[in-house]
Each structure stands twice: as structure tokens, then as C-alpha cells.
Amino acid sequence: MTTIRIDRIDDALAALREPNLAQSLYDEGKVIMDKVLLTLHGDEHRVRRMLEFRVFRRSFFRYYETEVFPRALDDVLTPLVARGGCDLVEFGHRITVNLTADFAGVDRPLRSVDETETLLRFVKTFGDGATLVHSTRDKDVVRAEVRAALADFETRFLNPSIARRMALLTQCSQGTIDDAALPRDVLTVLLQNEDKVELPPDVLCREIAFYLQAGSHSTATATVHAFHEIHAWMQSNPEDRSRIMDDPLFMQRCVHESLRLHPASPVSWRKPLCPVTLRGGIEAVPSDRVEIDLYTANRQVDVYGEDAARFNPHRSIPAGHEPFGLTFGTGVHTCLGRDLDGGVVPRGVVDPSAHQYGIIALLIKALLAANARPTSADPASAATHTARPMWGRYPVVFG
């Protein structure tokens, strides 16, 4: 097998949009990623994506950002501030897991601490399975853990969630309730359209588990990176502190800059389905691997400037490029949760009171308002269970 590496942004954009290149980064993690939306290709992917996209509307994201999320944030952050500190890695997962469960369609009837802890355990295990290609642990051990967690998740959460939605769908078909009374989540959409997609029980379980872990894990990871970069920037550029705190559009710009520097996955792999001519005339055949280096492309000097490898929220973004680079992907595999995490990119004149900023910006704003800061007494450390560049622990103190 020949590995064809692509590390320039225009070449990467073309490769990500090439219909004859299929997703292959998650082949190692089939234990949870087999036949989920992210790994599908062609018509099967198009049909399922169109169905699930009904949940991911900007109007609904805006509702979550302004109505649901602030209450969830207060419930988690207030006791941590009173306690005097927390680990941002754990905080990020804890604040996002229930939000992600709402979108996926995972009911939590008790809304208890134990329920949340169980979901967090599942998210960690599912995340280890999804990123198995980068794991530093024994891969067979990880697979066994994922299978056990999937079985437990199906019994404790998924089956009751399916039963409740099927009862509601029956009532809707009988006319005793209308569509507005149905939950707005991925599971409901899939159950409502069983005749349009092929979803055996095991595939449905993996699909919902995938949404649960992908949303929570990636958002939590991005939040810690953003806090680290923004706090460091304020330390070295104190003149920007008030603007970061008081100008939400600038705060969002800071988050986008961090997202550019820290894509959730540093690379994306593609497998040619037939002989393909890549941009620049490179020929790729089915036995090849096309490795798209998002990390390097996002730091391309002749696009983002001589300081492209450093955090600088004041940088000028050239026309035709996103401030967060290729971090959310592009083409048919663009991340469905992009606007939820990063908000809508401001274009032209923006009304700050009606703009959608994304929940990462809201998280960072709340942390800084509580005067969260790293502590030299308990320094942050990188994750050791994966080769992906991410924080394993990031203790902060408040006040």
C-alpha cells in the first residue's frame, strides 16, 4: 500500500470533496464505527445524512444556545466555582454529555448524578473505540471494553428510549398527538423513517452511541484547547482581556483560531474506490491510502500568514477560507455539529444580539468570568492513552 500525503489546504479541500474517495480513518474502530453516518459513502450516506440533518437546523441550535444551554451550564459550573476548582477535561465532558444525549435521543429519566456518571463512562469508552487507530493501548482490550459498554448502553438507555418514541409515534399516527409533540432528535427521525434506511438493531445502537461520544468528546477536547490558548493570549496581551470578555464576536474569533490550530483529528484518511486523479495530477488507486494532513494544512503559511503555527485572533483570513480551517471538514462529511460548537461565521454586518456564537465560546466566557486559571500547584498534562494531541488533565482554580 502506498500512502499519498496531502498537506496543502487547496489540495486537501479537493480531496475531501472527491466523491470517489471514501472515509477510512475509522476502519480500525469498526467495533463502534461500522456503518455509522461518518463511515458511510454514496447513496446510503446521502439518505441517512438528509434524514438526520433535520435535527441539526440553525434555528434549533440557536434555541439550545440561548434557552437550554445556559441552564445546563449553570447547573454544572456553579458548584464547581463554589468548590474552588475543577479539571477542565472532566468539566467539558460533563457539561456536553447531556446536551449531546438530547440531540442523539438518549433519555435520562432520573436526571441524576449517577445517570450522568454512567453516560460519561460510556462516552469515554466509545471515544476510545472510535479513535482506536491512534490508541496506545492494547487494541483488542479496547474492543472488548467497547462491546461490553455497547451492550450495557443498549439495555440501560437505548431500548427504553426506543420504546418511548415508538409509543409516541403510534399516538402521532393515530392522531392523538401531532408532530410537534415528538422529541426532536436523531433517534426519533430514524425510527420515523425506518422504511427509508436499513438500520438493524446493532447499527442503530452504534449510530446513537457514535453521536453521543462524537459530540461530547470533540466539544470537550476543543473547549480545553480554546481555554488554554485564550488564557495564554490574555497573559501575554493584557490589552485584549476586556475585548475578549466584553465582545462576544471577538471571543468567537478566538475560539475559531483555536479550532484551526487543534482539529479534533489531525489527519483524515481516504480510500480510493477506483483510480482517481488528485489535484496536482497525482494518481491514486484502490490499494493506496490518501492521508489528508489537516493539522499541517490548517497552518499553511501562504494562507494564514508567517505566524500560522501560533495563536493570533487578529489574523486576517483570506477570502475563500474559513477562520477554523478544515477542522470541521468539508463536502458531504462536513461535521453536522459545526454551528452548534463553533457558531455561525460572521459575514458582513452582524447583529450581536441575534448572532449564534457556539457553545464553546459560551463555555470559555463563563470560565473566564469565574476567573478560571491554570494552577502551578497541579499542572496540566497531555493524554497518554492516544497519539492524538490532546490534554489528559487540565486542573484550574476559580476566583
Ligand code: HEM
Contents of the next structure:
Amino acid sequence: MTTIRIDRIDDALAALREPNLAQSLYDEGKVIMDKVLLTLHGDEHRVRRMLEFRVFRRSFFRYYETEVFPRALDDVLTPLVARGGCDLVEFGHRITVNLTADFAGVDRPLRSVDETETLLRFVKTFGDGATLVHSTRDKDVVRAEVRAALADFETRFLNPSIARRMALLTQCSQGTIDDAALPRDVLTVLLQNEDKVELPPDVLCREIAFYLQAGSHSTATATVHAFHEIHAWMQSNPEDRSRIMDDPLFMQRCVHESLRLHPASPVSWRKPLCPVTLRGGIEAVPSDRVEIDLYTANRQVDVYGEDAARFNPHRSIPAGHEPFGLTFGTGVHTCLGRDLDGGVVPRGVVDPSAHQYGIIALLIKALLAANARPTSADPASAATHTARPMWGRYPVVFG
Ligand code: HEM
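Can you return the structure of this protein in the form predicted in complex with protoporphyrin IX containing FE (HEM) rather than the form predicted alone?
Every chain and every other molecule in the complex is listed next, the one we just looked at coming first.
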């Protein structure tokens, strides 16, 4: 197999939009990723994406960001601030598991610490399965852990969540409640399945498990990176401190800058379904792997400037490019959680009181408001269980 590497942003955009290149980064992680939205192709992908897209509307994101999420954030952050410190990596996972459970449609009826911890353990194991290709552990051991976690998750969380939604759907079809009383989540639209998408129980289970980990893991990781970059910037550029705290559009700009530098996965992989001529004229055939290097493309100096590899929220972004680069992908697999996490990219004049800033900006603002800061007594360290560049521990103190 020949690997064709693409690391220029325009070539990467073209490859990600090429219909004859199919997803292949998750072939090793089939134990959790087989037949989930991200690994489907062609019509099968289009139909399922259209069905699930109903949950991911901008109007709902703004409501979620202003009404639902601040309460969940408060519940998690207040006790940690009272305790005087926490590990941001753990905080990130604990808070984002609520976020993705809400969107996936996983009920947490007890709302207890134990229940959240159990769900968190499942999500971490699912995440290890999805990113198996980058794992530094014995892959068969990871696969066995994922299989066991899926079975347990199905019994403890998924089946009760399905039963509650089926009862509501029956009431809805009998006219005793109306559509507005139904939960707004992926599981509900899949059970409603107005588009008659074929979805056997094992696929449904993996799909919901995939959502839980896809959103939670990447949001948690991106939040820690953003905190690190923004805190360091405030230290070296004290004149920007009050702007970061008081101007939410500038805070969002800072988050986008961090997302550009730290894509959740440094690469996307695609396999040609037939001979394909890539932008630039290279021929790719089905036995090749096309590796799209998002990390390098996002740091291209003739697009983002001479200092492209550094965090600088004042850089200007050329027309036709996103401030977060390729971090949320592009084309048919563009991240469904992009606007939820990153907010809407401000274009021209925007009304700050009506703008949607994204969950990550909200998280960083809350952390900085609590005066969260790294501590030299317990320095942060990189993760060792994966080759992906991310923080393993990031202790902070508050107050
Ligand atoms: C900073 C946070 C996030 C990052 C960096 C991120 C990144 C990505 C990327 C790069 C892709 C496309 C992969 C490819 O083309 O190979 C993707 C797809 C996806 N993401 Fe995200 N994501 C984030 C958060 C979320 C959240 C919060 C959710 C859900 C609540 C979510 C749901 C999805 C789904 C469902 C897909 C598959 C879309 C499809 O295949 O049609 N993501 N994400």
C-alpha cells in the first residue's frame, strides 16, 4: 500500500470533498465505528446524515448554549472551585459527557455522581476504541474492553433510554402529547425513523456510543488546549486580558485560533473507491491510502502568515478560509457539532447579544472567571496512551 500525503490546505479541501474517496481512519476501530455515520459512504451516509441533522439546528444550539448548558456547567464547576482545584482533562470529560448525552439521547435519570462516573468510564473506553489506530496499547485488549463496555452500556443506559422514547412516541402517535414534547436528540429521530433507514440493534447501539465519544472526547481535548493557549497568551500579552474576559467575540476568536493549532485528529484518512486524480495531478488507486495532514495544512504560512505555527488571535484570516482551518473537516463528513462547539463564525457586523459563541468559549470564560491557572507544584503533562498530541493531566488551581 502506498500512502499519498496531502498537507497543503487547498489540496486537503479538494480531497475531503472528493466523492470517490471514502473514510478509512476508523477501519482499525470497527469494534465501535462499524456502520456509524462517520464511516458510512454515498447514499447510505447521505440518508442517515439527513435524518440525524434534524437535531443539529443553529436555533437549537443557541437555546442550548444560553439555557441548558450553563446549568450543567455550574453543577460541575461550583464544587471544584470550592475544593480549590481540579484536573482540567477530567473536568473537560465530566462536563462534556453531559453535553453529548443530551444530543445523543442517553438519559441519566439519577443525575448522581456515580451515574456520571459510570457513563464517563464507558465514553473513555469507546474513545479508546474509535482512536485505536493511534493507540500505543495492545489493540486486542482495547477491543475486548470496548466490547464489554458496549454490552454494559446497552443494558444500563441505552435500553432504558429507548424504552422511555418508545413510550413517548406511542403517546405522540395516539395524539395524547404533541411533537414538541418529544426529546430533541439523535436516539429519538432514529427511533422515529421517518426516512426508514435500516438500523439493526447493534448498529443503533454503536451509533449512540459513537456520538457520546465523538462529541465528548474532542470537546474535552479542545477545551484543555484552548485554556492552555489562552492562559499563556494572557500572561505574555497582559494588555489583552480584559478584552478576553469582556469581549465574547474576541474570546471566540481565541478559541478558533486554538482549534486551528490543535485539530482533534492530526490526520484524516481516505481510501480511493476507484482511480482518482487528486488536485495537483497525483493519481490515487484503490490500494493507496490518502492521508490528509490537517495539522500541517492548518499551519500553512502562505495562508495563515509567517507565524502560523504560533497562537496569535490578532492574525487576519484570508477570505475563503476558516479561522479554525480544517479542524472540523469539510465536505459530506463535516462535523455536525461544529457550530455547537465553535459557535457561528462572525461574518461582518454581528449583534453580540444574539450571537452564538460555542460551548468551548463558554467553558473557557467560566474557567477564567474562576481564576483557574496552572500550578508549578503539579505541572501538566502530555498523554502517553495515544500518539495524538493531547494533554494527559492538566492540574489547575482556582481563586
Ligand atoms: C472541538 C470539538 C470537535 C472537533 C474538533 C470535531 C472534529 C470532527 C471532524 C474533523 C470530523 C470529520 C472527520 C472526517 O472527515 O474524517 C467530525 C465529524 C463528526 N462530528 Fe465532530 N468534532 C467535534 C465535536 C463534535 C460534537 C460536540 C459532536 C456532537 C455532539 C460531533 C459530532 C460529529 C459527527 C456526528 C460527525 C460525523 C459527521 C458525518 O460523518 O457526517 N463532533 N468531527
